[in-house]
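This document starts with one chain, in the form predicted on its own, laid out as structure tokens.
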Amino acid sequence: MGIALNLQEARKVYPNGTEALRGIDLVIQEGEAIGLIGPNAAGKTTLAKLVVGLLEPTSGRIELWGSRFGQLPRSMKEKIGFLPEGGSPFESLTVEENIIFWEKLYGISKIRGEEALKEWGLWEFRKKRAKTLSQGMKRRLMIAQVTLHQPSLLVMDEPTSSLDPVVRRTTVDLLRGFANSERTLLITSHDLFDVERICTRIVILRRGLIVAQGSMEELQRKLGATQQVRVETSVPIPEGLRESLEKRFGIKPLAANELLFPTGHNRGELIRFLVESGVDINLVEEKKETLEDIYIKMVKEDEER
């Protein structure tokens, strides 16, 4: 497998002075499924549009299969699929007519169009006009259209936004199947949970910069997601015992009757030490700060700016 997408110091400044991307370095191998997440105004949509040639970078370099977008031959450009966030099908056409339009545009067989309708659960709705469909079904029709020609690179901007839970789950399951193929997938999303279920690598974008990337486990380590144990005692911990706890276990009490320590510590030894020191235990509980907690904190911070 070679490199499908290579961004080197990609920067985008809009005419009004907004710096949407501030130097992005990102390499995506063929066959990878990448989830690009981040708060509003993180630069996700800008990056997606740069990749498919709808925008030009202010500086830096963006290559698809080793070439700049403008230098790609038409045959290579036809291997790209793009789903915009606010896109919609042709409302006055039926579901089937929408697919037929794209069949003719791509020069592909009617059989493939029928396969796409069945693949995305649209076959029984094929005679309905697009304007009569629910928002979720319209979104699914859009996905069917952009995957109709079986692109080698599929870029999707918020594919699961505005979907009800049932349709969302079905759509995620279908995208997981697409991600398990040899095709390259780049998804932008606000939703860490959806991205986790679809993608093999997650890239967190914040204020125009990549702050972390990797698998869920790698991101948890990089961003300091922790799992700790909280111990609540029945009485305040005496000063002398506090000093012993810090010296022996490296633990500083959070409050007069509360301890918090990493799960790597020997929990049994610590509790036994407290009991033998005459301190009764009221509560022992796992306390986790998940990657989702950290991400939500980022989103709230950026929304409050």
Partner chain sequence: MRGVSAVFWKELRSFYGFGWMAWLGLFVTLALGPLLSLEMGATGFLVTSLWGIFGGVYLLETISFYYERTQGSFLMLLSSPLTVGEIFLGKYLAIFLVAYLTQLIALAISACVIWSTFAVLPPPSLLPMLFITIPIYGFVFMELYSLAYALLGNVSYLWLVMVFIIPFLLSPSQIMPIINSIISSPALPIVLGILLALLLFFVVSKISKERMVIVLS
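In this text, rigid core is short for the largest set of C-alphas that superpose within 1.5 Å between two forms. Residue numbers count along the first chain shown, from 1. Remember, it's a predicted structure, so these values are computed and weren't measured experimentally. What changes on going to the form predicted in complex with the partner chain:
- G60 shows a C-alpha shift below 2 Å between these two forms [criterion: core-superposed Cα displacement of 2 Å].
- Once the rigid core is used as the reference frame, the Cα position of R206 differs between these two forms by less than 2 Å.
- Core-aligned CA deviation for R168 between these two forms: 2 Å or greater.
If the structure you just shared is the form predicted on its own, then what does the corresponding form predicted in complex with the partner chain look like?
The following holds one chain only.
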């Protein structure tokens, strides 16, 4: 597997003086699924647009499969798919015509177009004009369009925004399948849960700089994330017992019938103590820190610096 995307000191300053990216170094191997996350104005959309050639870097270098975007032959450019944030299908056309346009553009068979319409649940709406669709359906149509030619590099800006839960699940499953293939995926999202499920590597951007990157495990290690144990009791923990827990184990109950403590604690002894104290235990589970926990921790740490 070679390098799909290589950004070296990529910087972008808009004509109004806004410095959206302040020197990004990022190497993405073919077959990787990268999730770009960060607060608003972190530079995620700018980075996505730079990658697909909609914007040009002010300085630095961006290479796709070893060549700058402008030097890529047409056949390579056709291997890229991009879903913009806030874009729209061609609203004056019907759903079917929207797909036919992309078939014509990429020289794809009509059968593939029909498959895509069925795959994305758009078949029964194919004769409707795109302007009559709901926002979620329009988004679905756009995803069908940009994945129609089965691109080797798929860049998606907020792919799951404005999708209903069912379609969101389908989209995430499709993107997971995409991520498991040899194709490269770069998505930006505010939905950290989706990113965690789809991506093999997560890049956290803030104010135009990469503040952390790695797999979930690497990020957890880097940020000293701890696994925790959650214990749920069937009845509220009595006041006296709460004090004992605090004195003996240094644990304050999270809620009336819920305890949360780091895995480092002596779990067995604590559970025995609860049972001997007459407390019925409903559930004992290990709770890993989610991407959202890590992300919030990361951004807070960065703000404090």
